[in-house]
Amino acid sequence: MKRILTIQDVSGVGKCSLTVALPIISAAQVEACVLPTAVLSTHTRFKHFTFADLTDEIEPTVEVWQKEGITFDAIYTGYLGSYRQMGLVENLIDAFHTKDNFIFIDPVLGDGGTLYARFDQSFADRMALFCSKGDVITPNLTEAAFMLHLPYQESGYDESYVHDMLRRLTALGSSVAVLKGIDYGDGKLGVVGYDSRSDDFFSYFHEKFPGRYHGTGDIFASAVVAAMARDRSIPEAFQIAADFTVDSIRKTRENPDACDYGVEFERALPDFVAKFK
């Protein structure tokens, strides 16, 4: 069985980061190993949240895994909470990255043109440096704008703008960059990716729903990395993940009693599981 190590926080309530990565990776029949970066009561978009930093656990954990001879088929990083943590996760990547596995970075920083609580421009600059450790990086437009020091454009851009941004993102050091939440104003939403090794672009567009749905970036990234670990090509993995995320949003919208802090991806899991028989 393939084995992914995912490094991000546990938010007790909030349907994001590890509480979505674990079920989604498992649903693809991939072993999910975790290195929790912090434990929060609720994610940081709630009015109130606790934050217990787990940075001190990183080095002893890496030491044990090395002594035990543990290897991973992929390392997937999400929400990282501090500068020191990023440095330690870089060391972890250096210790476990081989020619047979891949590093997948979701540079979690913000959404809708603004950074999440606790983050500022210099944190985004540090994240841009961290991205050089990735084989694949998947920012949204907000994260890309902050990391590249470009103005955030919600809409009104065209394909050449997105392609230029993708080239700049791979210049940070990863082979592949994929921008999420691309909207050319034609009623669709999608992802556009660039593989700098072959100089190829790929894209996948789907139905667009009004509003913003929290946690969908983590759902999407978890599904991509799981599908890649199951040997789907990068464009195929992004398509599977986009379909799963859209299905999760659609099913949430069908339920008038759905909570407002995360989507009901659980309802979309059976169809996702069926892709990995």
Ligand code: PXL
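Could you drop in the structure for the form predicted on its own? We only have the form predicted together with the ligand so far.
Partners and other molecules have been left off, which leaves just the chain.
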């Protein structure tokens, strides 16, 4: 069985980060290993929450894994909340990256043209450097714009604009870059990717829903990594993940009793699992 290490925070209540990565990766019949960077009582969409920083536990944990000879088929990073965490995870990647595994970086920085509250441009610059460690990086347009020092363009862009941004992203050091949330104004939403090794672009578009849905980025990224670990091609893995994420949103919208702190991805898992039989 393949083994994925996912590095991000965990919330006791709220569907995001490790609380979605664990079940989704496991559902694809891949072993899910975790390195929690923080523990929260609830995710930050709630008005009140506790936060316990686990940065000091990263280095001792890595040392134990090295002593035990543990290996991973993929390393997947999500939200990293400090410069120190990025530095420690870079050391981890250096220790465990081989020619036979891959590094998947979801550079969580912001959305809607704005960085998250605790981040600034210097942090985005540090994340751009961190992305050089990745084989595949998956920013949204906000994150890409800040990492590349480009103006954020919410709408009105075309394919050439997206392709140029993707080339710039791979110039940071990763082999493959994929932009999420691409909207050409035709009523669809999708992903566009670029593989610098073959100089090929790929894309996949689907139904666009109104509003924003918390945690869908983590659902999407976890599904991509799981599919890649199950030997799906990169374009196919992104298509599987997009279909799963859209199905999760659709099923949530159908339920009048659905909570507003996370989509009901659990109801979409049977079709996702069927992709790997």
